[in-house]
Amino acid sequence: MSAVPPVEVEHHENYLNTSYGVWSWLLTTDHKRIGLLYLVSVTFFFFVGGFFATLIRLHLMTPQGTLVDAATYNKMFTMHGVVMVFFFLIPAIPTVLGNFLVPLMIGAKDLAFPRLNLASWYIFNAGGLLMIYSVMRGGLDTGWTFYPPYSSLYSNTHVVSAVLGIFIAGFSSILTGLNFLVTVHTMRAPGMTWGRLPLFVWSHYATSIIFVLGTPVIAITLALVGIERIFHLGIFDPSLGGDPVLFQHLFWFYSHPAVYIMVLPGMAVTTELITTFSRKRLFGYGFVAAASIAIAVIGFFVWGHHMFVAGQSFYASMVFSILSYLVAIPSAIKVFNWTATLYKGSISWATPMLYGLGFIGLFVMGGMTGLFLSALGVDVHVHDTYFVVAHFHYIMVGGTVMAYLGGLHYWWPKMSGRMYPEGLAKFAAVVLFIGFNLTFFPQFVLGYLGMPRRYHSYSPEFQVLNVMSTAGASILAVGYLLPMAYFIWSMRYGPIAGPNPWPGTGLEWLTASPPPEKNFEVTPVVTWDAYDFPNRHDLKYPAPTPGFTPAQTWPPE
């Protein structure tokens, strides 16, 4: 097998070097630095959204909810949802891990449009600051879905600034998706054919399609809410001749594919973790790649299952129900192929693998309960109850956040050049998994028993389950805080990671940790298939060591 020329990994300018000051970061066009800037931004918004979640759970410890009044409670769950969905869950993996890794994984020196990449970060923060302005001026109480006519007529909160913030942030998503699409099409290294692309790249390609096609719809829809609110035009408000159901069609046409914007990158991360830590080529590579594209395409045709009780025709509901079951097929393909990859693999229980397995368990739970909500009769019973809240969080938080943390732990040595304390990291992963299930599994029971969501008070018989959920949330918070603490610690005190500490077979492990400014001293020539572990007999599974070889030839001859 032919080999890439030796790649020097010892002498290069570390992009983490801050000797040039803050302006070198704020004006950078290096995709790796921009990924880290996004990491800071989305972490900030995660803790803003988490703050409101904490208040919600504390309020719901007692049936009458003595912490805040009803109006303030409406603002709390609205701001939690808006910040978490639009400013953390949607951008987190694509902007942080995708920005950092997509060029590395295809052997490119950067993204196709570096300045546009930096502009997308500024646009994202501009939208986020408008949202924070809405919070500081008194908040928002429409729910994260902004349903009219309440949002466009009756709410006396800061709807216009909130929808303007989301509108602006949407351009960040569009620019990021466009950048990924052009980069994957035009900047792959020699030999990096479509059939050799890592599935991380395939999933981000599919996600980018949704970004580019879907985001303009939600941006214009929310802009129309603001226009109707300011100028009293009859778009969605029935008292002005508008149609509120039209808003639901437009909103969910984007917002259900947005679920896959959140979960497809999580699936991508999980694929990388499962293959690396089972030391096996992925079972059914072609099917998994095709499943990513199928999820992106079919996801645009299932929006109506959010509207079973909104007055649409019975026949339309039947069609959307069938399509909702259909979109589960490519998701199931991924789960079965991960399971087949694990079968008879040489599995290592490293921290990233714990997160990967946690993703599979929580995603399957969320996906199976999604089939319940796709069934007309069941959905009518549990609609607008805590069953929906639990389902959504198992997919979005249990799935996406587990995968996001798994990806951070997996690629942190590549990003920082340092290792984190493995024992503490495993403990945090277990704590997070236990805390999550204790928080949200009782909500399935609450919803089935009839407790409605978004109510600031509830019947006393539901208190035990709500106290369990709040206790779980406190454990979950510990699981979230621990990684932030030891990641920061590791940047100064962690052992040197080396270029390929796990080790993996992707191009990102060919270069130094952290990579040089242009990623590769010599452009790699790809002569091996993705996840080609059977032909990597010398890739043993060592514990991460503090040193590494100054020069490597890849792949091994």
Contents of the next structure:
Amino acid sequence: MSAVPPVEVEHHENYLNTSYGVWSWLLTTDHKRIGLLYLVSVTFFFFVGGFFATLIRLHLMTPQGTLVDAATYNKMFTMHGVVMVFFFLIPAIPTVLGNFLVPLMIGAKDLAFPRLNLASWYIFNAGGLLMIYSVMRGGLDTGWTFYPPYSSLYSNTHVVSAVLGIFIAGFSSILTGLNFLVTVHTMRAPGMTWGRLPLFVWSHYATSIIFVLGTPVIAITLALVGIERIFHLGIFDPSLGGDPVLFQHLFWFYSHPAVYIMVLPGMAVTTELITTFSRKRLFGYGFVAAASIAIAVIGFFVWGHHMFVAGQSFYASMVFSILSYLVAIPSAIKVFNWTATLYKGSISWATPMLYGLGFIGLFVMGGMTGLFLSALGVDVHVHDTYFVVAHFHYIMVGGTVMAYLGGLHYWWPKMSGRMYPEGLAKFAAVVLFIGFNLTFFPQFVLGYLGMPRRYHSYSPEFQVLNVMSTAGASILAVGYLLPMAYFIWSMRYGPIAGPNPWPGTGLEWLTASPPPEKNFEVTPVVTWDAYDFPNRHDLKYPAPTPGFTPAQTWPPE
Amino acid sequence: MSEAPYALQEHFRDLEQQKDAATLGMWIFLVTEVMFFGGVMLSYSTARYLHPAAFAAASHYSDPLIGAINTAVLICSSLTMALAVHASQLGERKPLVGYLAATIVLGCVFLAVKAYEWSHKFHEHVVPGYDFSFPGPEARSAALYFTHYFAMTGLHALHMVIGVAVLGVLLVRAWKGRYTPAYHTPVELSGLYWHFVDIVWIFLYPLLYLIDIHR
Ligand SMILES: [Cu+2]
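Okay, that one was the form predicted alone. Can I see the form predicted in complex with its partner chain too?
All chains and molecules follow, beginning with the one already shown.
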């Protein structure tokens, strides 16, 4: 680690030093502080989920399984999935980066409902605690999908407390989405028209639509599973006259759009990274904005592709297959626009850009293999194999987690006022990329060769690829621990960042780092388009070295 | 008292922006409620589609007349709620308090009737998962009717209880003269919520009581 001498903090009043003490954090209504509270929560859950992932990969080192028996293995992958999906991937980017940045980017003092925002954090943690309680009491083994009648009748594990935890955490999602929607509609600064909104905000707007429309459905569905289990009712249980396929419809009506809850914010971050570090106006602003909304809307009509072999009608499967192809179009539009933005841009290879480029590559891999799966015939072959596992990990880990880390690096100077160590961060980004591909690429091959998912053992010919995957996972773990360590280090020892170290064009870069409690000394009046690099002569060029504060003129002429 | 500066939260520019935000927030909340109730209604529809005869037979345990009375009570409460909103817009304190009180009373009447119906079902041993016996071969399927009956009316009653509690808070504040023509958003938005809960019942009544009425 390079020995940068700690620089004296320049004393401006900001959201971090305006008040001290535990209660000033636990009772804060400042969206920036709540963003950091979420950062602590989701990081915790990330490591809980990661712990189970570690156990899974260690177990699968040998064909007969090294660590646990079959029943325990079922619990391992269930808890990995449940914790990661509901308590990390879904909330991570919106609640941490979205909370922190949406008001800043639109020039508002806060979200529309600050107390509701704080309440969302408590609700999230209450749900999370119930989940941890279920894990501590012995866990659950239903898979993250909670399919009845197994979940409601046969499983002997802690299903009720787990679904209650997800039910409660769901309200945190709903309220966050509601808060974002209202904020974007009513709190924009003068001159910040819809056509000037950063695409980060557009993507979060689209995400919020899914939060608001989808989450209530999973809430009521899991509530029904809980009720069915407690009172032995037959809503989904065929032996009592219920319909198990109904559950799958309701579950996937939310859980497919939930994939876009996870990836749209990742696209949001990537769009900002690509344009900033290409120092070029984003290619096709309108298309990218519209693509976000299109993904949110079409995403609600493709859920049946999870049920090709679940007994839905053949015609339904055909329609869902075609619609699933359709949803690839807006995603592809985004990828093409990012690529066109890179073309002839003055690209700088800062750490966030490495993550941004990593996102594009891995997202394309995940997306293209998604097309294999939406093809009815191919899906029947690879259904429930490691091919599917690899596919969604490319989207969720390669996409969402990469973007989340890229976003954390990019806005860390804004959040903390300090820079992270650039060299080490680049190294970690490369380690992550290599570790990720080594972990999950072999799983594509495994799935194609026919290794089924969710089994605690496998035939010996799959061992080489499994060992490769486990080796990759341990490299990946190093890649996750490094940023954790140097972010904490940089909070005290990192060089002072200044208001706009990259420089970026969003409103968030026009205020101090860290921002004052009410975000802006004077409410900004926006007279320029998003990403207007060509006309922003106030931004020094080329990008200054981190730690150097470029001169800021305000307002820009 | 035409201006109420204490009502403006500091992150808003003015009361108008604050009101826009609150109103949109309530509408979006109601959309989430539609999705929430929509899940149970889909479940109901599926079960009824699979077991039409059992649903028809079981629906005779719910008295359409009592349901109709309760429907009338709720519609009246929506009227008094609308009048309360009107009074708050004009800043008429006493009518506002009166209409809010009337709405609360009507809401409580509805809940009391509901409680009577529920206790009746307990006496008739048609509570699935607790005490259930139903004559004939369709007992298993009829249980699904009652499951949905309790889930849907229970969910609705929970919303009613929350609504009555919210109106209670409004009543106290209205008594203190907090609401003026310049600031009465809470009354308006609670009104929106109340009407929504009312409309849900308008759907529940035919779904649960009137399935087999023509026979
Ligand atoms: Cu899907």
